[in-house]
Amino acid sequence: MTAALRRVVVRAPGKINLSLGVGGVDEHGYHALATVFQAVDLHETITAERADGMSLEISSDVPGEIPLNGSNLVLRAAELLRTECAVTDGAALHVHKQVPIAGGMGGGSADAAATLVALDRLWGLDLGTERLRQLGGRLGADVPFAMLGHTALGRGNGADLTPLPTRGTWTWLLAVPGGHLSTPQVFRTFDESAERSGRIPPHLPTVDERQLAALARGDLPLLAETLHNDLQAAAFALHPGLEPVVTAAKRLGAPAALVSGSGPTIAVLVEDEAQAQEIAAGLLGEGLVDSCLVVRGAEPGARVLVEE
């Protein structure tokens, strides 16, 4: 173990899903997934300071309610480390949120990832990257990616990651409609729709190889052709405000748009910031969204900003 520190600050990125293939359900009730994650430059920042007990405070740049009880992923991550490593030390934790809450962008997962990294440093545990990712996977399928960052192919429940080469910087407009969507409910709706139609999801879903080539070459038109989300129809059914946003974004000139993850955030692929601002003005002017954010990918994963 290394010498313990007094204060550690770590930030981790939110994500969008450029594709999401959903397969069958295993014996534990988890769907097989094949997804391409890209980390974007909206961050969750965790400050961890030494303290006698555990406490949590939150400040947020985005609207929405965040639980401060044991269901919060920050506290769950801290408790997991304390249990696994028999830690009796405490910490005062502060979260600064930038990622839309319950928006399908992995904000809670970024919280958990940053907390694991911060407390590993604060408490001098030296668990190493691979062990931290394994622990993160127990908290949620998106947590290991928040540690890795950049762009990656996720398989299994999404936690089996393969980094993907990308060329250039990708610009996205995040169109944030009102309301929230429950990820379990979106998956249930997907399952119910498949059952009604007699469609059997593949045992092992795949991603379009052309998407991987588009990312490696920096080919925006090809990437636009390959954006895909198997959960999009379920999200549309549960939140009637989503489909009009996707339709309008394309009408306003976007190369492509889709629901990110389980939604409700809409990820709009754009050529540059000027196009993003033009489309944002249109969506806001038509009253289709509450807010719009211009972001870029692909960001690094969880990083230590301060340790002292």
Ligand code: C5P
Contents of the next structure:
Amino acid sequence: MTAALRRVVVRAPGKINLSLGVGGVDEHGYHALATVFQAVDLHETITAERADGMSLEISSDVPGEIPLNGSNLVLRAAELLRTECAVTDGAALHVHKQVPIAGGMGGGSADAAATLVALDRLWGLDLGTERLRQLGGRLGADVPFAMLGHTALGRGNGADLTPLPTRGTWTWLLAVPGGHLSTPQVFRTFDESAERSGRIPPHLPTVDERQLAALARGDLPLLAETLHNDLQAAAFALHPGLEPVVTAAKRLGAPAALVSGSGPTIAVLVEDEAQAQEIAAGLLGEGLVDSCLVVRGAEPGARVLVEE
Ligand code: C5P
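Would you mind generating the form predicted together with the ligand now that we have the form predicted alone?
And the full complex, kicking off with our chain again.
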């Protein structure tokens, strides 16, 4: 245990999936994945202050509702730490959101990751990176990546991570169409479609080695060729507004575009900021998306900004 603090501020990044290979389902209902995550410079910021009880407030740069009940990942992360470490102290928590809500960009996972790191410091628990990552994995498959950040290969349910070397900075246009998609429903639609077509998903999906080479070399045309999401067809089927965005982004000159994670956010790979703005103007002008954000990867994982 280290000396306890009065106030801690931690931020954790949202992510996009540069590839997402989906395999069979395990006994907990989770699919085997081979996915390449990249953290981008949109952050969830958690402020944790000493208090007698537990409380949570939310402020947001992005539209949408976040549940304040027991399904909220900030509260679940706090409760997990209190139970695991027999903590009786409280905390007043504040979340500031930048990551699109329910957009397939891991905003809730970043909330959980930042909360675990902040409360570990505030309560002087000193659990260490590995233990925190393991606890994060119990809250959601993407939580350990929000702690690690940068670019990484995720195997198992997505929580078994290997950092990937990358060269340079990647610029993405995030095209955010209206509406939300439920992650479990997208996975279910994927399973149903595989069943109908008699396609048996691989026991262990693999990642395209060319994508790893493209990232290591900073080779944008090769990366563009290898962006791939097995959930994309399911997301297209559930949300008719998505495929037109991908098609239009490519027509407007993007090297590649795909659904991020389970959607509905579309990640558009671009050469630079100027191309991003041009494509954003086109997509907004055609009324295909509600908003566009230009982001860069790869960002570090959860980190402490203030402790006092
Ligand atoms: O881990 P997380 O809570 O983000 O996952 C949400 C849902 O997405 C799970 O309940 C499951 O239905 C689906 N999922 C899956 N296989 C994974 C990750 C998520 O089926 N590897």
